[in-house]
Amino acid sequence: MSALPAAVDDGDFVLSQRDFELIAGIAREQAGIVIRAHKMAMIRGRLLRRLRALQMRSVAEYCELLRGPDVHRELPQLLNVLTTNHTAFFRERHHFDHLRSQAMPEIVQRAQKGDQRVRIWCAASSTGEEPYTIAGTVIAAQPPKSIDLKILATDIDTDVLARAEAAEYSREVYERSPADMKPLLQVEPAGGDMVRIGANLRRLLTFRQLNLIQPWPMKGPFDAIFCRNVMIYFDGPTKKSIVDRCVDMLRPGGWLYLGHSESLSPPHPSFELIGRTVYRRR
């Protein structure tokens, strides 16, 4: 293990090596998140948000709270500030092109021959751009009205889930979307410089808080799972466990979408690589 850097200091807001190890240990134990030593300055900056909210005078005081008997009350807020929520509409567009043109026609055909149900899970929904992109994409594939289509969107961070459920975004965020894809979001004015995702998409989504390393309450099966840009925060055994559980949640022939810097390495016996970070359950 590499040596930790010197303590990060800004007046009274010192993050000592001991306190950094405490924070990193909690992140790993509670959420499976691996925080390397070079992230010390970033973690200190994020902790300051909680210090201000709690009106605490130092990082050391906050860490004493985490060592105390009431730590369980603070854990959800700590995990909220530790998790990264970088996202955008139609991020890694090739996944949505694949979902619309290749996956959805097969998924709908299967559903019409069987239970009429289509279920998709977005496992790291952040502020909602990804699950709303999924919703717009599947509607653009024009599934028959007889299909019972639902999308589950989960995240460990309760703050971003609240923002996602509100479905309101700045026009600037919306305008960054590819020009030919913007209509899929069916946005409507939301006052000021804000837009809101269309009601036809919002009704498809259910948002729930979920810690991926804890038990999953849903039963599935899902036709597609988007588990993108979250595996990079886990160690090898945690990644393998999550992928194994995804196998159990997917229908045979179902699709798993990972982030651009993620892969199933070593290859998983239950998945076949179809395209760029697109896998299919055998």
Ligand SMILES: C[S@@+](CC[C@H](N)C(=O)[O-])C[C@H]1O[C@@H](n2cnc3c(N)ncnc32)[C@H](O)[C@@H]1O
Given for the second form:
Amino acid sequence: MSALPAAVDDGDFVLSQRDFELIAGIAREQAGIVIRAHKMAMIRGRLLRRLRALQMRSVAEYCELLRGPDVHRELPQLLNVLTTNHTAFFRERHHFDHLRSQAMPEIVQRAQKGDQRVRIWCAASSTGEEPYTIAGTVIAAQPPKSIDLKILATDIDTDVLARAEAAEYSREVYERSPADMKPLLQVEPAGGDMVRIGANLRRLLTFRQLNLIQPWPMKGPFDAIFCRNVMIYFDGPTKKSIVDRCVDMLRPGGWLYLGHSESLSPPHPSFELIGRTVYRRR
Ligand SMILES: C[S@@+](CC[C@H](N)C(=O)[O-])C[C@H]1O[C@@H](n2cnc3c(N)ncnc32)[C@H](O)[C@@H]1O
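What I would like now is the form predicted in complex with this ligand, since the data block earlier showed the form predicted on its own; can you produce it?
Below: every chain and molecule of the assembly, starting with the one above.
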């Protein structure tokens, strides 16, 4: 194993071991995000963005702010730069194939026998590609007009939420979607090289800030929860507690979609594995 750097340096922007530990401690305590020492250079790079915005000249100066009485004012911005927001339309496509052909017909049938309500939660929605993919997929499943369908999209990061709500993407990002799936997003030109997600999809969505390690204000129940590629950043007990809380948020028979490297191991007594990282509440 190689020795860990005592500090990462770039001219004036030195991230000392002590300051790294402060930042990593805040990430863990405030967001559940575990940042290991080999990520020090990456963290330093991200902090530089924040330092520039604040016109600060050193990481040490920024960390003084974090050690001071006004830390709570800076925390949301710090968390915004610490989160990893990588996402894509139709990422892990098999989940959307499952939602469209297996889950939605059953969900709609259940709703039609009862209160007509269908609720889906996208629990780490990042810049919006995932919840708009969900919206396009459920519309493609052609639920009857009587169904009251809503999708809640949440994330801890206020910057990505604002971008998601704007619903505008570069054509390049959009073009990376699988060719047969692109029409589902119903995009319209948005000026320059941008496209806007269709109004039919946008009206299904509500965006809210939500920190998964804090109490969840929603009552549920949800028919499906997408909690993908976020628990990889958490430790085992945090992941377990979130999965336990998903049980309470889901209807019996509801679906939980996890990211490709987030399988439930050991198996959870309340979930049956029914496909590639697709779980069903017993
Ligand atoms: C890698 S992205 C995954 C986006 C999307 N779910 C996907 O699979 O494409 C991880 C997202 O989780 C969010 N996140 C990290 N910690 C969080 C927390 N404690 N509560 C809510 N969201 C969190 C980040 O802001 C980021 O947008």
